[in-house]
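Heads up, the chain below is alone and in the form predicted on its own; it's given as structure tokens.
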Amino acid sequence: MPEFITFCRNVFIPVTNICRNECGYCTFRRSPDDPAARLMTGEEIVPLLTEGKEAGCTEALFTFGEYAEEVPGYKDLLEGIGYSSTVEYVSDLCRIAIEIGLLPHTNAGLLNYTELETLKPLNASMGLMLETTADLDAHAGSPGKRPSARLKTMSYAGELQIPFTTGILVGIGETLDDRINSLQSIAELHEKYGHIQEVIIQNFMPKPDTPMADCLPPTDEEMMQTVLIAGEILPQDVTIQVAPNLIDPYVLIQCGAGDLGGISPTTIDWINPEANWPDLERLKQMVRGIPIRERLPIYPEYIRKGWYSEQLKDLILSVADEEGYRKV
């Protein structure tokens, strides 16, 4: 068993749910003409950030649909709040989060080098799920899910020395060999750039009213096998993360998982809204006596390396202890 398990407290901000991709398992995406489509305004977001800070969060998690600018109607919404691109808008939101006292982590889908370079100084870390290196029916109609394109974004992040989160989605039609290949691809990137701080092993959960609603989720045995394989393939300095609101983490901790991801005391999991976050007391029960240690969105190793900007330096050093974890 590990000496301790880590987690992070965040506030989850779904900036927009408009997306160019049409994945077979997703309920997050909306078209601009859908009544549930949204582009959150600063007036909506600032109170959430403030509430998160007051609740003890250290991370502002910004997520949004990939390249929504390609979806007809979205640019009108964006221009209506005074911006020409989502990256420009999120950059300002990151600045606001820093002023409030939260460390931004942006998960934006595919980004090019220039976009990553723009966001780097304003983010403690960033992320992009690889999901799989296989070409699957689940990703038909989703140009952003091309494995080569996602690996390219991850390579750019490595060149820019951005502490990075990625992961695989288990059970969307891929084979065991596909999972192995995906993990090997992640390992190769980390061996080249040293920037992958954690890899999420996430179980697919079928959702009503999606093309994959009748598909079965992976079994516990499949998830245990995948975590064990990840431990064999990934370098030792890459942490394996699992989602405690989607699966019992204890059996996966026994297989090598070391992190429980971002847990929000104030916002829901907008990607899996049916799955409530466990609170801290429940989290302690779930890990059955293994000590829990709170971290920041940037892992201790990358704090020691100085992989952060001057804009973030004072805030990081004010909330990190001598080892780089959350100051008690």
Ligand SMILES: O=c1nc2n(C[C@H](O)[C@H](O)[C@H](O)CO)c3cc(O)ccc3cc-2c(=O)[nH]1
Given for the second form:
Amino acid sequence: MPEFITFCRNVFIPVTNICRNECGYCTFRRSPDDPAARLMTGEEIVPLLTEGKEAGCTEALFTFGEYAEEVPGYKDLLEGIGYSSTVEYVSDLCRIAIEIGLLPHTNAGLLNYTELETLKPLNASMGLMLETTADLDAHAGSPGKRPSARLKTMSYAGELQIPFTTGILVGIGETLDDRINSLQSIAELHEKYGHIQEVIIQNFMPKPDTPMADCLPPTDEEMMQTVLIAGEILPQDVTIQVAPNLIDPYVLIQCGAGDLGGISPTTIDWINPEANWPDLERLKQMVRGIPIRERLPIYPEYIRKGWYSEQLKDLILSVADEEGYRKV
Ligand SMILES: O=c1nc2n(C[C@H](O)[C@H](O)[C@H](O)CO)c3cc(O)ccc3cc-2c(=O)[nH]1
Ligand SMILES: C[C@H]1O[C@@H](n2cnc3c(N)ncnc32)[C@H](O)[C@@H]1O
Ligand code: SF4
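Next up, the form predicted together with the ligand in place of the form predicted on its own?
Then the entire complex follows, led off by the chain already shown.
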């Protein structure tokens, strides 16, 4: 059993659900002709950030469909709010979040070296799920889920020394060997660059009205096995994260998971909107007495290594305690 388990209090901002990919499991994405397709404006986002700050959050999680610029109609939406590129817009959102007192974590799908370089000084950490190194039907409509492309973005992030979150999605048609191979690829990247702070072992949740609606989610046994294998393959300094709104975390903690991810007191999980976050009381019950510690979106080790910019320094040092966790 770990000495304690961590989580990060966050505000989830689904900046745009317009996406060039069509993953078979996803309900976050909306097609451009769907009335629910949207790009959030600054006027909508600022009150959410402020409310989250007041509720004690430390992280602003900005999530996007991938390369929405390739989708007809998106550029007009962007120009309508005064921007010519998504990265330029996210940069401004990050600046606003920092001003309000939240540390940005951007997960925008694939990004190239220059885009990551632009976002690095404005983000405490960034993220991209590898999902899997297998070539699967679930990703047949998603050029952005080519494993080589995902690994490339992750290695650029390594070159740039960006504290990074990645992970695998379990149960989307991959085999046990594929899971092992995916975890080995992540381990290799970390051995080369030292930038992977955490790896999410995310269980696929079937969603109605998606091509994979009738596919079975992974069993608890498969999830336990995957977490155990992750613990063997990943270097010791990489934390394993599981999502307590998607699966009972207790047995997975016994198998080596050490983090419960972002949990929001004020916003829903826009990727799994049917799955409510447990509040702190419920979380305590779920982990049956294991002490819970709040972390920032940048892990203590990366604060110690100084992997943050001048823009983020004061904020990080004001919310972190001497050990690098959330000051209580
Ligand atoms: O609420 C969620 N947060 C998700 N997060 C956020 C995450 O829980 C925290 O923001 C990180 O642990 C950083 O503190 C992700 C972050 C990534 O970089 C990549 C994938 C995810 C996936 C989810 C998710 O499905 N739901
Ligand atoms: C942000 C991350 O959310 C995950 N994601 C997307 N759709 C689902 C789903 N149905 N179930 C579980 N996780 C999902 C993917 O791994 C993506 O990269
Ligand atoms: S999971 Fe991400 S990349 Fe895939 S369709 Fe959904 S929003 Fe797009």
